[in-house]
Each structure stands twice: as structure tokens, then as C-alpha cells.
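Below, in C-alpha cells: the form predicted alone, a single chain.
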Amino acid sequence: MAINWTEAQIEEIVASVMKSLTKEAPATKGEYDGAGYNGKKYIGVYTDMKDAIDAAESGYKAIRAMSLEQREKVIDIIRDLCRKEASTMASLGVSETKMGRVDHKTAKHMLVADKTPGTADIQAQVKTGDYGLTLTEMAPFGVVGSITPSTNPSETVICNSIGMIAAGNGVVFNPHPNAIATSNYAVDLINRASQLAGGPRVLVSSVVKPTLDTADIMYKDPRIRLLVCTGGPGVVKSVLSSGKKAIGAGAGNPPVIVDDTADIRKAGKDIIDGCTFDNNLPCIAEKEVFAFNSVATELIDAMKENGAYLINSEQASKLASIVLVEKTNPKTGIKSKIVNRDCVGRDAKVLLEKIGITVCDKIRCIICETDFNHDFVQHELMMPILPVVRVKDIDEAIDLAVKAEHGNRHTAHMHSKNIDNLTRFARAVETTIFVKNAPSYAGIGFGGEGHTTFTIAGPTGEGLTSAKSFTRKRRCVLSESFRII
């Protein structure tokens, strides 16, 4: 049974272990000897992926030897360090990636610490009958290989680590190359928590220079029994093509419908709050709005009252030419538009300056009226830019919203008091997350019920992952015995 440690108990554990540590445990084979953030040496970061997998395998053996109570002790200290160092990781993330907002990233770390499930998520099942007793338990896979993104780097590492450790797995990370320092800071935090709880020096591992080659080594190593990928379509596809059990959390392009029964003032505020959370980096965030023509003007006014700046069609075209760039496929010669990485996760004020518009710091979102075919509707920008498309009725709204979501089945939103409209859209869009009358972040437990995760596995069906997602079922049968009724 899981134990909920109090903060006082955790502080006592930390103090006791720190007092007993007269010197730092020696580094393991291949561990990187250079400095990380602020000159601090990271624990569990290796120069070679094979050494990192060796360390993760040792971590798995250590976890397997732990009781559930010991695992939960490690997890409680991870939570405690995550809360204490949330602002540090948030600042490091913004500084390294140039994306997002420190205050929102701090909030995301607090959310991870408070609402990521631990060992309580691992529940055994028992069935008895005329032929005896059958026990089904949730067992670890072994060593998990995890690909993490630049949008939520430390949040994903910590969230995944809590779930994977709770499930009894070892973990090796191959972080996004644009968020190495931030991701590996989180790896170091997990390992510090392990030591403070009396666990091994290295419980999870990573590499100092993650590349496609290190990822390939990870995919092919026979000791890796499960691959978990949180990222863009390309990297998710490569993981799903590995031939191994894989959990893929891919891209989304979440639409919002606002019908004529909605509380328009509240909808305007909720949509802007969700769209601008961490400058629209979360894949669940509102990306395009389909508003009934009868309420669209009022909705736009409500958005403007809550920090949105309305640009005209000419300005929207100019901005689109900056935030989206044309790329030619060298093999096929086909041209396509891709997101300008230098604009992802930037403040609305910064993006407006690129088209010669100066605004105050209160402006946090750029809105514009467009048609359905506009690039802002069709591309997942991950920027605080929100197109509004007018529609005549619920039939048109659902038709266009489903098309704009592009079959990702990730997340969708709706503001309405009409239960029939809400039901029709939910059934038509088939997304993993469907948020009604709230900002998008309610879908991951921030101002909404339910647990938190930053690995939302739509393509492979696990949904909002938690500890049990990283387990496999094992059955033990005792035939014709131990049924006592």
C-alpha cells in the first residue's frame, strides 16, 4: 500500500541521508565529468548511449529490489525537489529553448509534482470461481527508452520518471537536442532524490549529446523493452517503426467551437487563458476557433478584454509569411510550409514586433478573423496566435473543426450549454481529450479533475499516460484452490 509522506517526514529523511553522506558516491563508467547548469555536475548523464543503457539497467535492478513503500519514498522526494526547484527549471527551460513563460512553466512543474500518479496507480486484479483463483498483476517492462520534447522538457522527464519508477522500470532518456541542459537537470534531480531516499546513485540516465544516432542505438538495444516518445510526427513515426512495444504521444491541432448558447464572456477569457498558457506550447492548447456568426463579434470583444490583439487580414498574411517558412523536399521536390522554430513559444508582443506593431505587456495573444483554408487554421503553430472562423450553425462548425483537427484525435474544446451539440461534437471529433466550458489546461488536471501527464498517447491509445501505462499484465493461476466461499 502506498504511503503519503508528510513534508516533515521527507525533510527528516533528507536531513538524515545528507548527514550520513560524508562524500559523494563515485561516478559510474562513462558518466559525463563536465559541468551542467550553473557549473553543477549532473548525476546520471553519460557520454555514450550504451553506458547510459547500462546505468538504466542497473537502475531497473535496483527498483526491482525495492518495496512499493521504498519506491513511493523516492517518488515523494522527487515531488518535493520538483516543487522546490520548479522556478529554477522553468527559468532554465525558457533560457535554453527561448520558448514559453517562466511563470507558466513553474506552474507546470508544480502540477507535475502534485498530480502525477505514483504507486497507487498500480492495481492488481483477482478473479475467483469454481476453478480456483487467478491473480493479474501489473509488472514492469524492464528498461524503458524515452524520447522527450523541447516544449515541456523537464516536466516530461519528471512526470515520466515518476510513472515509470512507480511501475518498477529503469529509464534511459534521449532528450530533444534543443533542451539538453533542462532535460538533464531533471534527470539529475531524479537521481538526487534516489540518493536522498537511500536508493542507488543513478536510478535514471541520459546522454550529454542526444542525436538521431543515440536514439537509434536506444531503439535497437535488446535491453530496451518499451519505447515512449513525446514529440513531433517524425520522431513518433520512427519509434512506432522500431519493432518494439511503443507508446507514441504525437502532435495535435485542437479546435474550439463556440455556439450561441455559450457564456460568451467566460468563453472569451477561457480560450485566451488556454491558448496563451506557456505561449501555446502544450499540444492540448486551443489552436483555432469556430464561432457561430451570431456570437463571433461578442466573442472577439471578450477576447480583446482579456489580452488579445486583433489584427486585420493584411497583417495576418504578413505574419503568416514570417511564422511559417517554405521548405522543399530534396527527394520529391514538393514544397510545403513548416513552422519557423524561431517563432515557436514566443510572446505575442515579440511576434507583433516582427510585423511592425508595438503593444504593451498586457497583450498576450494575437487574434484574427480568417477563412477555413488560412495557414493559421491548418498548421499547428504552437504560438499565441489564434484564428477565428465564423460559421453559420453547428453542422458547419463540427464539419470544419473535425477537418482542422486533421485526424490526430488529440484534443478538442467546446463552449456551449447545449448538451446535444456537445455530444455531437465529442462523437464526431473522437479526440483523446475533450474539454467543455473551460481552458484547455483543465484537460490535464489544472483547474479540472483527473491526473496530470505531458505524454498524451493518442496514436497508440494509452491516452493520458500514468504509471499503469508503463506496465504489462502478468497472470498467476492457482487451479481448484484458494476459493474460500
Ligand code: COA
The other form holds:
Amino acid sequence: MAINWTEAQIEEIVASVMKSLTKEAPATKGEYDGAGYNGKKYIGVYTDMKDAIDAAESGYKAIRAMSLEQREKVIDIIRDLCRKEASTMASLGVSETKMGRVDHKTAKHMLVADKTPGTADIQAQVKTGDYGLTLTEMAPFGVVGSITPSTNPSETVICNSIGMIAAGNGVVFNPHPNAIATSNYAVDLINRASQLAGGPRVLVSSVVKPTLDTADIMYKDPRIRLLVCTGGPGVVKSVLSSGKKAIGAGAGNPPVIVDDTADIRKAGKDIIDGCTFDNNLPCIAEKEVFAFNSVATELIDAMKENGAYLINSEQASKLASIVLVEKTNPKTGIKSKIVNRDCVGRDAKVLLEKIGITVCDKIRCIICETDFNHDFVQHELMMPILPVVRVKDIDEAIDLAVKAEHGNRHTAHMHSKNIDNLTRFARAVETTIFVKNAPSYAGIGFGGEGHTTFTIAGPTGEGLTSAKSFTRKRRCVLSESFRII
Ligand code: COA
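Now that we've seen the form predicted alone, could you pull up the form predicted in complex with the named molecule?
Let's see the whole complex now, leading with the same chain.
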């Protein structure tokens, strides 16, 4: 049974456990003994991936021995620490990755603390009939290997940990190489919560220097029963080709359609609010707009009133040559454009400076009118740059928006009061998330109903992951009894 602890109760538990901890538990084998990050030593971080997996396996055994009430106690303390340390993790994330905004990252941590489901998400099913009773329970996989991104680093570690612990799994993390300090801060937070709840010193683990090689050790270790990957296309592909059960959350390129029945003033504000959330890092954020020609000018005006700066096509070409760079595939020799890592998640003001435009702090988004083939439409930039493409009608809007989404089936948005148009687009685009008449973040529970996650598993079908995504179904049959009617 899940218990909802009040803040006062949690404070009391924390105080009593702190009192009982006369000395810190000794470090486990292989735990990183160096100075740590930013002068702070983290618990549960290992030099060697093998030792990290050993520790996660011990964590798994400890979780299996816990009652649901004890698991929920650990989770409640994780939520509490996440709220209290939200701004610390947000600042650390921005300073380490140079991406995103501290205020929005703080809000994302609060969202994770408040809206990540715990043990209540795990519901057994029962079937009774002439032959008796059959029970289906949601069991843990064992030790989960989790690959986490640089875009939402500590948010993903904490959200994954809550769900995976609630489901009864152990977890070893291989964080993105550009967000190690922030991700491992979150690993340390989970372990501090475990100790405060009377659990083991190391409940979840990670490595000091994660690389694709350490990830590979994780993929190949027989003790890892499930891989969960949130990241860019390369790392998601590597997990899905590992030969193990895997949950993959990868790229999107969410289009927005605005038709002539929409509340245009509201649509302009909602789109800019969503597109600029954490400087466009969430993979659900608005990436390109298809607006009916009859409302496009009014929409652009509404966007400008809400912090958007309109650039012309010449300026857009100049900006495109900076935010996208050409890369040659070493194996095939094929050239393609990829996002310039130094521009991802940057403030609009900083990006505009790169093309010689100085603006005030109120400017939070760069908008421009483009055609469908423009790089800004075709590439997922993850920056507050939003192209607007004029379309003549709903047929053209749906056709182009579906093409721009590139079959990722991730997220799409629409502003309209026409139920037929909304239904047609939702059916055609087949995305995991479809948001109507709201900023994109409503789709992950921020100002919208439903739980939150930063691991949106479109390719493997789990959708917005939660504790039950990290379970395997087990059946128990009792023949000819326990049907009591
Ligand atoms: N552990 C180990 N290696 C990792 C890793 C992890 N957790 N995550 C990524 N890597 C690897 C990549 O495979 C890549 O290796 P390669 O150069 O050999 O191909 C390398 O580290 C660089 O990673 P990548 O993230 O692709 O490049 P980048 O740091 O230049 O790009 C972003 C940054 C933000 C553009 C990119 O990470 C991205 O597209 N992120 C989207 C993340 C996301 O949130 N997706 C899911 C949403 S539901």
C-alpha cells in the first residue's frame, strides 16, 4: 500500500535517521575515492563499471527485501530532497552543459518530484472464472542499465530512479559524458535518500567517467536485464542493437499546426512559452510551425508580443550556417548537417549575437518565415529558433507537418477549435504525445493532466514511461478455488 507522507512526517524521519547515523557507512568496493565534483564526494559513483554493476546488484537485493511501504518511504525522501535541491541541480546543469535555463530546470525538478508515479503505478490484475483464479503481477526485471542525456540530466536520473525503484529494480547509470557532475549529483541524492530512509548506503550507482565503452560493458553484462536509453539518435541505436530487452527514448521534431479557427493570440503565447521552455531542450518542445496563410501574420504578431524576435530570410540563412555544421560519416564518407553542439539550448539573445543582432533580455525566441525545405524545419535544433511556414489549408498543413516529423512519431501540437481538423492531424501524425491548444509541456504533466517523465519511449512503444514500464508480467494460477461468487 502506498503511503502519502506529510512534509512534517518526512522531516521527522529525516531528523531521526540523521541522529542515528553516528558515523557514515564505509564506502563500498571500488567507490570513487577522489576529490569528487565541485569539491563534493558523491555516494555510489565508481571508477569501474563492473564495480558499479556489483553495487547496483546489491541495491537490487536490498530493494527486493523492502516492503512496498519502505520503498515508498525512500521515494518520498527522494521527492523531498529533489524539491529542496532543485535550484542547485538546475544551476549545476546549466554551468556544466552550457545548455538551458536555471529557472526552467528548477521547475522541471519540481515537476519530477511532484508528478513521477511511485509504487501506486504497479497494479496487479486478477481474472476469475470457472477454473479458479489467475493473478498477474508486475515484477521487477532485476538490475536496469540506464543511459541518460545531457539535455535533462539530473531530471532523468531522478525520474528514472523513482520509477525503477518503485518497480523493485536496481539501477546502474551511464550518464552522458557532458553532464557527469550533474547526473552523478542526482545519483548521490538518491543514495542519500536511501540512507535517510534506513536503506543501504548505495541503492543506485554510476561511473566517474562514462563513455560508450562503459556503456558497452553494461550492455554485455548478463546481470543487466533491461536497458533504458534516453538520448540522441546514436546512443539510442546502440542500445536497441544490443540484443537485450531495451526501452528507447529518442529524437523528435515536433511540428505545430495553427488553423483559422484557433484563438490566435493564445496560440502565439502558448507556442512561444512551450518553444522556449528550458531553451527548447525538452524533446517535446515546438520545433516548427505550419500556420494557415489567413492567420499567419496575426500569429507572428502575437509571438512578437510574447518575446519573439522576427528575422528576415537573409539573417535566417546566416544563422543556419552557424547553428548547423557539416559532418562527414567516417565509415561511408557521406556528408550531412548536424546541430552545432555550442548552440544547443542557448539563449535566443546569445544566438542573435552570433549574427550581429543585439537584443534586450525580454527576447526569448527567434522566429522567421521559411519554406518547408529550410534547414530550420528539417533539423531538430533544440534551440529557441522557430520557423513559421505558411500553408493554404488543412490538407497542406497535415501533409507538411507529418513530413517534418520524419516518422519519429514523438510529439505534435495543434491550435484549433475544429474537431475534424484536430482528429485528422492526430490520426495522420501518429505521435506518442499530441497536445491541443496548450504549450508543449502540458504533454508531460506541466499544466496538463497526467504523470511526468523525460523518457518518452516512442520507438519501443512504452510511451511516457513510469514504474510499470520497468516491470515484467508474471502469472500465478490457482486452479478451481478462490472464485467466491
Ligand atoms: N553514455 C555514453 N555515451 C553517450 C551517452 C551516454 N549516456 N549519451 C551519448 N553518448 C555518446 C553518443 O553516442 C556520442 O558518441 P559518438 O560521438 O561516438 O556517436 C557522443 O556521446 C556524443 O553524444 P551526443 O549526445 O550525440 O552528441 P552531443 O553531445 O554533441 O549532442 C545533443 C548533444 C543535445 C544534440 C544530443 O545529446 C541529443 O540529441 N540529445 C537529445 C536527448 C534527448 O533528450 N532525447 C530523448 C528525449 S525523449
